Structure formats: structure tokens, C-alpha cells
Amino acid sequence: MTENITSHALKFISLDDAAAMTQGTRITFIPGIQALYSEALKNICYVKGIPVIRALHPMMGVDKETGEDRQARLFELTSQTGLPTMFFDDERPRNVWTEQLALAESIGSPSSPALIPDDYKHRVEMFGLCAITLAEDGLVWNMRILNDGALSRKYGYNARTSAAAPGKIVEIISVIDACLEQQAQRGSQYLVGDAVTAADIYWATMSMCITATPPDIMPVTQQNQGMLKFFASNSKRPEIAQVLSTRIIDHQRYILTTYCETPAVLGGDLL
């Protein structure tokens, strides 16, 4: 998509316009879809008080009319095709979550919470929890290879990796749950220390892929209804349901409703 569009009072500028701008924070989105990495970065920016300009992220695949790769321009601009791309002022684009987080921390409002702890022990804990949530072979990675499809094959789907994915998801949930339990015993509502960190924001957002998230947090749109049903079905898988504790659900809701914009604002066509 190359033209700017307006979707339910939200303006999405074109990728080319986003790349050409020399001021402001621009992040790529797909209107109406809570693409988790885009949604998480948006939440990080919201906590940090960073105004975000939304840009259109091109869909995967080939344009039926032209026969061209729809993401060719994105690759030309950023040397990758993942979602989201983050542009800031006239600096190089950021596509890796660690770089996006570091940038958000540096440009955020001075009065906003520090999402990267100053304490290095806490920083190690925070980045470790983020890694099992966001990084290769983490929660979302393994969620994507539960079933076969174009996106799952991009993330290494095959019979062996898909069969192993549920067990890895269960282990990750169990680690988070144990962390929350230990923190609760010392009187903290957060995953690390006594204040919100990036680990809380990333986990609360990304864990929507294994929960039935209510519409007061994640609205249903024409574009995301299938994705929401898939996420809800993941929560009903027996092995996942067994470890999906009340602590996990309560923490997700507390973080999203306390620190993030809820209901989420997606654009698209609301149902």
C-alpha cells in the first residue's frame, strides 16, 4: 500500500512518507490488526509518552495485479520485512525489539517510568524475561509455529518444531508464573523489582496470543476477528490451560489497563 489512508479516525501514512520524514516517531502497523510486536512497541511508546505516527506496513505475498512482491519496498528501505519498523527523526530504521526499546527509553518523556532498570541485576532479569517472550524460540515464536501457514514457515515451521512448540510455551508460561508468585510474596505486582519495566509491558501484550482477551482490552475488528479466535483457542489447549494461572491473567489485565491505552486503538473496521 502506498497511499495514505484514514481508518476510523486514525490516519496511516504510507511507508514512503514515513521513511522520508525527518522528524517524529513513525511505526508500521496493519490497520485493524493487533500484530503483537507492533502492539507491544506502541504500548512501550505509550508508557514513555512518545507520540506515534502510524505508517502502513505492507502485507506479505505477491500483488495479484502487478505480480510484484508487496514487501519489496520495505526490504529496500530496511533490509528486512518484519513488523514493525520504527523510524525516528532522520536516524536509521530500527527493526529489532532491543534497539526499539533502547530508542524509546532514550527519547521518552523524562517523567515517564524507566522501563530498563538502572540496577544491573534487575536489568539482567528484565532482558531475560523479555527474551523468552519476544526472541527466537520464545513465546510468540513458538505460538506462530503451532500450525502450518505462510507466517509459520517464515519462523521455521516443520513437523518437529511444531510438535515441540506446546511444551516450550508451557515452560515459558510456568517461568513467568513462578516469577509473579515470588514477586507477590515480597509484595510486588511486577515481574522485576518494585516498578513497571519493559518485561511487564512486553509480556502483558504478547501473552494475548495465549489468552481470550476481552473486547474492553482488545476490540474486535473485521480484520482481527480470526486472529482473536486463534489466540482464544490457544488458551483452551489442555497443556496451556493447565498452567495459565489466575496470576497470569490478573497481571496481564493490571498492566494493560493501568499503563497502556485500553481498549486498544487499532483502526480497521470495528464489529
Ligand SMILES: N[C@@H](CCC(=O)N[C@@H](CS)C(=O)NCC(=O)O)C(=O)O
Contents of the next structure:
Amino acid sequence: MTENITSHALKFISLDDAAAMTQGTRITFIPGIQALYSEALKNICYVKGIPVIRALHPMMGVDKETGEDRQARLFELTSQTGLPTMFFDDERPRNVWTEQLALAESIGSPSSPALIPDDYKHRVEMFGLCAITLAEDGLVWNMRILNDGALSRKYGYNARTSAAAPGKIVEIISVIDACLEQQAQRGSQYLVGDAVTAADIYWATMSMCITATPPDIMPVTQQNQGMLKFFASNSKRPEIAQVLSTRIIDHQRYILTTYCETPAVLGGDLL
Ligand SMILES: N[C@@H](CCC(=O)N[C@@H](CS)C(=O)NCC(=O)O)C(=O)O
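Could you give the coordinates for the form predicted together with the named molecule, as opposed to the form predicted on its own above?
Full complex below, order starting with the chain above.
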């Protein structure tokens, strides 16, 4: 899609327009879909008080009319095709969460919470927790290879990696749960230290792939119905249900409703 589109009063500019602009923060999204990496970056920007201009992320595949790869321009601009890409002013585009987080931290409002702790020990914990959530072989990577499909094949799906994925997801949830338990014992409701960090925002957002999230937090759209059903069904897999504690759910809800915009604003067609 190259046209600008307006979806439920929410404007998505084209990728070309986003790339051509020289001011402001532009992030790519798919209207109506809580693509988790985009959704998490949106939440990070929300906490940091950064106004975001939404741009359309081109979908995988070939344009029916022209026969061209729909992501060719994105690849030309960013040397990759993953979602989201983030443009700020006239700087190079950022495509990886570590760079996106560092940028958000530096351009955010001075009165916003520091999402990367000053304390280096806390920083070790924070980046470790983020890595098991977002990085290679983390929560989302393993969720993505639960089933066969074009996207999962791109991320290493095969019979062996897919069979190992539920066990890894369980291990990751258990690490987070133990961390929250330890933190509660010392009187903190956050994953690291005594204040909100990027680990809380990323975990609370990305863990929606293993929970049934109510519509007052994640609205149902025509575009995300299937995804919401898949996420809810993950929460019912016996091995996952067993480790999905009330503590995990309470923390997710607390972080999303306290620090992020809820109900999430997705564009698309609300049901
Ligand atoms: N580049 C991101 C990861 C983003 C990512 O994995 N996005 C997936 C969606 S779940 C995607 O858009 N994949 C399509 C592609 O790589 O072409 C990061 O490491 O921070």
C-alpha cells in the first residue's frame, strides 16, 4: 500500500512520506493489528511522552497488480523488512528494539520515567529480561514458531524448534514470575528496582501473546480477531496455563492500564 489512509480517524501516512519527512517520530504499523513489536514501541513512546506519527508497514508478499515485492521499498530504506521501523528527524531508521529504546530514552520528555535505569546492576537485569521477551529465542520468537506459516518459517520454524517452543515459553514465564515474586517480597510491583522500566512495558505488552486480554485493554477489530483468538488459545495450553500466575496477569494489567494508553488505539475497523 502506498496511499495515505485514514482509519477510524487515525491517520497512517505512507512509508515514502515517513521516510521523506525530516522532523518528528514516525513508526510503522499495520492498521487494526497489535503487531507486538510495534505495539510495544508505541507504548514505550507513550510512557516517554513522544508524539508518534503512524506510518503504514508494507505487508509481506507480492502486489497483485504490479507483481512487485510489497516490501521492496522498505528493504531499500532499511536493509530489512521487520516491523516496526522507526524514523526520527532526519536520522537513519532504527529497526531493532535496543536502538529504538535508546532513541526513545534520549528524545523522551525530561519529566517522563527513565526506562533504562541509571544503576548498571539494574540495567543488567532490565536488558536481560527484555532479551528473553523480545530477542532471538525469547518469548515472542518462540510463540511465533508454535505453528507453521510464512512468518514462522522466516524465523526458524521446523518440527524440532516448534516442538521445543512451548517448553521455552514456560521457562521464560517462570523466570518472570519468580522475579515478580522476589520483587513483591521487597515491596516493589516492578520487574527491576523500585520504578517502572522498559522491562515492565515490553513484558506487559508482549506477554499479551500468551494471555486472553480484555477489550478494555486490547479492543477487537476486524483485522485482529484471529490474532486475539490465537493469543487466548496459547493461554489455555495446559503447560502455559500452569505457569500463568495471577501475579503475572496482575502485573500485566497494572502496567498496561497505568502507563500505557488503554484501550489500545489500533485504527482498523473496530468491532
Ligand atoms: N526487528 C525487530 C524484530 C521485529 C520482528 O521480528 N518483526 C516481525 C513481526 S513479529 C516482522 O515484521 N517480520 C517480518 C519480516 O521480518 O519481514 C527487533 O529485533 O527489534
